[in-house]
Amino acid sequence: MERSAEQTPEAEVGGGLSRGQIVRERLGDLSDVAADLELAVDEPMARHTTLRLGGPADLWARPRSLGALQALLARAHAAALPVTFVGSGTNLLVRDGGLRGIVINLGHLSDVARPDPEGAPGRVEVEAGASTGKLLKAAIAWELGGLEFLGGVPGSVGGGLVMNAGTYLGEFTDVVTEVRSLRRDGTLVRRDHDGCGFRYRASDLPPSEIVIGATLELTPRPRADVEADVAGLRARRREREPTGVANSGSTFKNPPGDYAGRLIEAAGLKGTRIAGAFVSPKHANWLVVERRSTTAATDLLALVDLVRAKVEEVHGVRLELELKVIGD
């Protein structure tokens, strides 16, 4: 299924064709996988991030099968088209110029399975498009522990693997035994835990590949115990999470031995604003955006720069972004 977003003058590049239409033409015939491939030309990325900011993707693609994904990658590779992979957009800021080439989302590839509950009761297979909430819900139903930390981690499993998402209860590195990805030409790569290079809010999973799934090893645990830990984490998140605004969670990584939120607050930055972007008065490490405002990604990035500069001036610490920034 293909659709075209309403075109704007900025998307027109000559000859009456938008950037997205040109990209679609360069891909050629996709009729063999059309039933398993959702496409949208000149798709606003503001529709696909929790910050509700960002210019258009030339071509937005959501495959419904691994075969369709591999076919799309192979044709993009042959046409020398750039490819960007995005998850559910919970930790993502797209610049106002948008994204060139093809943007691929795996939201339709979201299975969670326990293939051998008798022989390998803790083994779980998950596709990258599954939400962290769906994965956690399955683990709770199967009375498996190890994923309690996901009670405080929104987003998709694929994005969570790439950034080794986690909370004080744990992180993906604690449960992953294998990660599977595709290269740009569609070939499959398998990596064991050590080959993933997991570390604090990062990994060595190459940005040139698209993570498609993982094998996890969990531990049998009473459902009531798992649910109690998850409930506690979610309550803690509700206490500190700003409401009524667009946000991406924590904006900066915690520096060694300290907390980004403490440093920002101590620098007197709570409530600091640029246009509709501001430092949350509720939690200083949440840089948020007023809903239904005319705020641009440029405004939020300017606020990021201001906060970084002030924290460095006051504390001598250069904050590192946890938020991923992409696009033109």
Ligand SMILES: Cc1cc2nc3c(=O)[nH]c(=O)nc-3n(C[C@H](O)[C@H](O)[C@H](O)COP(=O)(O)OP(=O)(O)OC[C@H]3O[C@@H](n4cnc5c(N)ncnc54)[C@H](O)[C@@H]3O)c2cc1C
Second form
Amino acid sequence: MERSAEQTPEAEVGGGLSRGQIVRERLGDLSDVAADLELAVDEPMARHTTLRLGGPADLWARPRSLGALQALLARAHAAALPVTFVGSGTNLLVRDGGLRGIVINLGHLSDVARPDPEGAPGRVEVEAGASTGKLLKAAIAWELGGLEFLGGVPGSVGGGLVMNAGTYLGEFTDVVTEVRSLRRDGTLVRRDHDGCGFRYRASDLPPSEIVIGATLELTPRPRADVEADVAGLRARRREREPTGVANSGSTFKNPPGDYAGRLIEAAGLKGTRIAGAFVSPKHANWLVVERRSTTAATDLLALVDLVRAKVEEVHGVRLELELKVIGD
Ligand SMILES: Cc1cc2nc3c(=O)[nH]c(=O)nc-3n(C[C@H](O)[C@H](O)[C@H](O)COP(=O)(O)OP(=O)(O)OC[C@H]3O[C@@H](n4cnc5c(N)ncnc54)[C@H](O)[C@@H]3O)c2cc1C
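Having seen the form predicted on its own, the form predicted together with the named molecule:
Zooming out: every chain and molecule, the one shown earlier first.
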């Protein structure tokens, strides 16, 4: 299934064709996998990020089968086209120029299974496109503990593994036994827990590979106990986190022994604004964007730079971004 986003004159780059149409042509014949491949040319990334910012992806692709994903990767590789992997876009700032080449999203590959409830009751297999909410819901239904930390953490499992997403209740590293990914040429790579290099909001999973799934080891736990922890975490989040604004959660990582939010607030930056982007008065580590404002990614990036410079001037600490910034 292919569709074309509304064309802007700027998107036309040669022979009347848009960037997306040129990329689509370079990929060649895809009829053998067409039924299993959703494609959109010149797709605005603002539709696929929770910050609601970002220019177009030349070609936005959502495979419905592993075979279609492998075929797409192999053809992109053969045509020397750049490839970017995007999950639910909850930790992404795409620059206003957009993303060149192919942007792959695994939202259609989202199975969560418990293959051996008798022999290995805690083992869960999950595809990377599953949302963290779907995974947590399944664990609760199976009366398995270990994923309580996901209460209120949005995103896909693939993004969560790459980011080692988590909260004070835990993080992905605590439950992962294997991660599976595909290289650009479509070959499968399996990594055990130690091979993933998980650390605070980061991993060594290479950006050149697309994570397709993982094996988790969870622990049998009464449903009521799991639900109570998740509800407690959600309630705490509701109290502290801004609502009604476009955001990506925490913008900066906490520096060792301190909190980015505390440093930003102490530097007097709460409420500081550039266009519709501002430092949330509720939680200073959330750089948020007013909905329906005409804010650009460059405005948010300018705010990031301003906050960083001021925090460094006041506290002598250089904040590191948790937010991933990609694109032209
Ligand atoms: C309201 C809100 C609250 C949040 N709270 C938390 C929190 O409490 N704790 C926390 O850790 N984070 C939090 N976040 C940030 C975010 O939810 C996590 O970082 C999440 O794991 C990102 O997942 P994603 O699918 O959205 O990834 P994306 O934002 O789409 O991508 C993040 C990175 O992962 C890569 N990636 C994504 N999928 C794949 C794949 N299949 N293969 C290879 N690379 C891939 C991307 O290229 C990118 O580098 C919050 C965000 C929001 C909006």
